[in-house]
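For reference, the chain that follows is the form predicted on its own, supplied as structure tokens.
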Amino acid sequence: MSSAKLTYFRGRGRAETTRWMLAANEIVFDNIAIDTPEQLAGLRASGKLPFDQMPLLEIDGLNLSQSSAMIRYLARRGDLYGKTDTDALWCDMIVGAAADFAETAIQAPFKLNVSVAVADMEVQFAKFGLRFEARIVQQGSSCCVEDRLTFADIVLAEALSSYLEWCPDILEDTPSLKALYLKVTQLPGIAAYLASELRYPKQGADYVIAAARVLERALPSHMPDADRFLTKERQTS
């Protein structure tokens, strides 16, 4: 059985879609958490980061950077890119839209409060939700592309999972989108991942603080002692 290592902060963030793709392919993987600036410096010095960025996926003897590239590599590896070039094109378009859609949920823990985060997600869902719904209805199935599962379904379902944590009733008026979400989350690999210790909890202030500590960056301005992790050089620059 194939195995992999996924290195990132101690949380979901921009690595979560890759985790869902690994799970969909039933690839065993380890979460490697970077908790300190020193650990990040060591990772950078290792030469494993092609563009000096996390997440890092180590698989098949490769060091993969850029989440979109990881996701597509795993899609091709698992025959989740559709049957035709047109299918692949639709997968790429839907995944691109889903990434824009997901960004609001990724940023939710950084917002001033829960009310602001939820309001932003409701606006974003109003923009994208009905369009995703219409695409699924057009296919006549609970899939985004023709009648077979593709990585577009997995990426979209992962984004929806974050929305549902903040807005539990948000899919009630989009039954086809809800059916897609249920279909994906019931896949054996995905269901096992969601029930496992590999799945980090819903992101909140702890994740924001942990990431700022590793990167030695300022926290959002509404948080107490926002500059606590800045080095003296950054504080005076």
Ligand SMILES: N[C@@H](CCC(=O)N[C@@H](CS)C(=O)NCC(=O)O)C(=O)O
Contents of the next structure:
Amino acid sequence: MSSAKLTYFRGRGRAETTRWMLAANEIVFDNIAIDTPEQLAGLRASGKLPFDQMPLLEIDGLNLSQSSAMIRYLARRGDLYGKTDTDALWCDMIVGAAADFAETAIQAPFKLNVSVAVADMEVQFAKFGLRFEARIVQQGSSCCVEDRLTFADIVLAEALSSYLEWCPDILEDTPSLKALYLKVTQLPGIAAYLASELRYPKQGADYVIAAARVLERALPSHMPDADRFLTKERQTS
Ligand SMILES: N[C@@H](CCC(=O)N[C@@H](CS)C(=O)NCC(=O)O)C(=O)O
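Having gone through the form predicted on its own, I am curious about the other one (the form predicted together with the named molecule); can you provide its structure?
Up next: the whole complex, starting with the chain shown before.
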């Protein structure tokens, strides 16, 4: 049985699509949480981060950087990239759109309040949701590409899972998108992952604070003591 290590903050963020892809492939993995600037410095000093950024996926003797590369590696490994070059192109286009769509959910906990976050997500759903729905209807299946499960379905379902946490009724008028979401979340590997301790909870202020602490960055300006993690030099410059 293959196993992997995924190093990131103690939360979903930009590591979550990779977790879903590992789960879809039924690859056993551990979350390695980075909680302090010192741990991040140690990780950077290890030479495993070619661009000094997390997440890091250690698998098959490789150190993978860039979440977009990780999900494609796992898609090829699990035969989840479609059958033809045209299928693969559609996977890439849908995954690109899903990443734009998901970004609003990733940014939600950084927003001024829940109303602002939900309003932003509704706008983004109006832009992308109906187009995803039309694409699935056109395939005549509950898949994004032909009638075959691909990583486009998995990455899209991951984004939808966050939207649903903020806007529980959002899929009520898009039955095909809802069917895709249900199909993916019922895959054995994904269902087991979602029920496990590996799945971090919905992201909130705790995650925003933890990431700012590790990166020694300012918090969003509406949060109290927003500069608390900035080093002295950065506070005065
Ligand atoms: N495109 C990259 C973005 C990675 C990224 O921005 N990582 C952040 C944490 S979420 C980071 O490590 N920032 C520190 C830095 O850029 O130096 C990916 O998706 O993996």
